[in-house]
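In structure tokens, one chain follows: the form predicted on its own.
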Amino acid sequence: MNSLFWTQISAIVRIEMKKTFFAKRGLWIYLLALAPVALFFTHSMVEIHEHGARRQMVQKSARQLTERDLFSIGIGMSREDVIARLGEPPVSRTRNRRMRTGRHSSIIVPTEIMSYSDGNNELVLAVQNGAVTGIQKASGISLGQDSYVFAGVFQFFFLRLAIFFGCLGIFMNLFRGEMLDKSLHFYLLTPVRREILMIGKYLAGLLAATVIFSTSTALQFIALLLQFDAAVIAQYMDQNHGLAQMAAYLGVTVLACIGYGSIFLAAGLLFRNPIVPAAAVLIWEAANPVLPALLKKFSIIYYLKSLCPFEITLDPGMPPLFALLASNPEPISRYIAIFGLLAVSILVLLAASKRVRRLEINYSAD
């Protein structure tokens, strides 16, 4: 019996894998998974370009500057005082600015733009009539800051949108897609128990979602690290728990696919229109922070947020909607979170197995 069970499961998984990975209606899922990779890659390329420009300014500078030197310049300081402290600017250009002197009159004022850098920070000064009238400071991004940005993108976009809608597209189509293609009856006419059919389809969808989104998570991490030197990356990985954080993100990605996959597989058996269950689950997940303690445990995001390596702190100026999504007033231990998410997924799959036993095909109605 066990041999037959696993033989049937493996056969269903092999058949479904081809349809899941190469389905034309699922191409948008790959674009959704690659969107944050493109975001971090672009960010790294911009930072590499800016860092190169700052290094060139350091080579052209009359003296070696420090961060303290750059931040000692203030509004109103004369041009001579700036040069006395920082030396001649390595980059300088002049542009004309029109300034109003009356209702119908204006004058052209030449403005000198002076740029300095210590290799990591950049200082841009606007000088008019021999005095500093504007200061713009830019600091280089550290790996610690970028790690925090990565955590925000992962929790706000990747978990709540990319994996959510990616699993919607993969798992809702496991049964609903067969009905639209009028091919589900081929499965139902085979001597395979419907629960086995459901498990095989679920495992195939889970394998596809895990490969797609885990690969995306790893590529995001790699794209983020492109801008840093090998020594900085090695220190981050070995001493600052970089490997542990990457493993945690990959684990959360897999668990998100397990949880959302079970929900959308069940929804594909219960609903004809995917918009209705998707909207309901999306609202339920977003409202999780304000739900009673018991109802929170029936939400996937409740467990996932407790497993993320970074907790997003609430900024006083953060919009109310983002503050609601970021809040996690009752974090739970890692082991309870993993067990709770798996328990919720199993309960949903058990409910789906009861529905699949009574599944009847009527293509004219679908």
The other form holds:
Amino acid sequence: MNSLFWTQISAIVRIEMKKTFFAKRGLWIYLLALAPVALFFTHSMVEIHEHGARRQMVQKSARQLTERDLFSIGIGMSREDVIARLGEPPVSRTRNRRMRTGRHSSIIVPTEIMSYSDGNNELVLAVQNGAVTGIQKASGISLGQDSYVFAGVFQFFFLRLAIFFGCLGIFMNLFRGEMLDKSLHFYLLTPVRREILMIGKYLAGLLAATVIFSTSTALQFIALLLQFDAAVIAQYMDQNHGLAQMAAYLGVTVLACIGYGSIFLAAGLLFRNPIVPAAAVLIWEAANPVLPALLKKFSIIYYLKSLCPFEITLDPGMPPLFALLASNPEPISRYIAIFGLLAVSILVLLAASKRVRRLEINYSAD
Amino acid sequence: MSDRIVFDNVSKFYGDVLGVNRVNLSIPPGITSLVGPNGSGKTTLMNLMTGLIRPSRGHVSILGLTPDQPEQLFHLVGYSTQYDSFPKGLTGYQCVSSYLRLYGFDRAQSEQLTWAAIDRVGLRDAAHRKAAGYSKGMRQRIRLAQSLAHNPRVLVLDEPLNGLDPLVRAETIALFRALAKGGCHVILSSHVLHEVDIISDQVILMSAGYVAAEGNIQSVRSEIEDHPMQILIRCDRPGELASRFFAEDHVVEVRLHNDRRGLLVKTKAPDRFYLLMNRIALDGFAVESVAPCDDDVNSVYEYLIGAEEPTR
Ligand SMILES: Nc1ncnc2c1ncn2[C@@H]1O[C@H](COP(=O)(O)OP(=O)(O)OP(=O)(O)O)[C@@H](O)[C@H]1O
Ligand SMILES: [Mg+2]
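For the form predicted in complex with the partner chain instead of the form predicted on its own, what are the coordinates?
Shown next: the complete complex, the earlier chain at its head.
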């Protein structure tokens, strides 16, 4: 009997896979998943380009500079002083700047723009009439900072929007899509228990969602690391548990697919219009931090938040909505979080299986 | 195990809309036809039989099984629905074979069963084309193949003759007969009594959600005998065809249709008429469609059921 169930489930997964992976309707899911990869890739490319420019500057510069040298320059310092400290600038150009002197009058002041670099950071000085009038510092790349950015993009965009809507697209269509296509009866007329059908479809959806989104997570990591030397990466992997972080992100990605997948599978059995459940779940998940303790536990993000390798620190300048979303007043232990999320998903699937047993074909109603 | 399909006081409401009401039936093996005009509840009965919908009241039992045990029921039952849609992107062959795997057949078995079913409906040449691109009649036939591929004992077929040309229709009817002879239940629906009466062991006449009459075809048949049936034929050379019909003694009246691209024929012996149509198709007439005129169908019902025309 059990082996028949597995045969049936694998047959369903095989039939469904074509639809979950290759549906034209689902193209946007790939775009959504690839968006952060493109973002990090562009970021790395820009950094690599700038890094090259700075290295050239170092080669051309009169003397080997350190970060401290760069930071020792202040407004008002004379040009001679700057040259004494940093040497002749490797890159310099002169621009005429119009300066206002009164209501209707202005004069043109020649301004020298001087750039220095220590190979990583860049210092740009504006010198007028022999003295420094403007300073701009661009700090170089740092993996620590970038992994912080990664954490933000992951939590705010990837988890809450990309995976959320991706799962909505994949899982809500498992039953609803076939109801709309008028092809669900092909399944309902085979000797398959409705629960088995549901599990088969869920697994097919899960396969697609995890493959798409884990690939995206891994690619995002790779895209972000592209800009660093092998040595920096090795050090990061070694000292900051880079691999463990990557594994944690992948794990959170898979768990998010499990959780949101179960919710949207159930929603697809209950609703014809995807907007209603999408909005309801989105709001419910966003409101999680302000819900009473018991209700909090009936959500997916509650558990995912505690599993993300980085806590987003609340910064007073943050827009209040982000601050609310990011706040995690009571982090829970990893095992409880994993267990809790799986428990919620199973509960939702159990409820869905009650519903699928009573499911009726109704193609005509809109 | 019972050999009956039993409806025990079954009603189905779609919200406020009546599907069928207080249906009591006990259907033995053989060919049983559900006949009734559009909206009379034929599809509703068939969907109830196969668990696609659930009764609002009452019980359905198929050879002792209830429809909410699909894991057992569908080893015995095959259903060709009236829904003219297929899973996206599947060929005719895949439509049959991929679902056969769900019965527990291995690859070789399902391949063999699939070809057997496809041969039974004569679609071998088109088997590897996309089902969605099939003609109406071919779609009808691949659905039939799908419903009988696993050799069920109960075949439920919603308007299975719809859209078939006269030759294929004759072959398909022969197939139903063979199945019934082998002890199967063949339940089919039609809104044309004449289309199915000659092949049915019993008919169930549906009207507005009720079973209006039920029984042995002989008795029902003799009632209609001298009630001529009007049929509209669409073809390329109606004039020539008209002269062929005049020669037949069962044809009471032949008229050219107003648009001159069709022919209205009144016949007292529909079975002989349909046989004649088969021969005509072989003689090179391009027959586009053969359909009983709707008002005429209703008048047959009126006559049979003794009620006013179904108002739907
Ligand atoms: N899903 C549905 N929702 C609401 N009403 C429905 C639904 N399906 C059927 N009905 C109604 O139930 C009644 C019986 O419909 P049914 O489809 O069983 O008729 P039928 O005899 O198969 O007709 P046809 O010859 O057109 O196929 C009709 O009045 C129809 O409008
Ligand atoms: Mg119908």
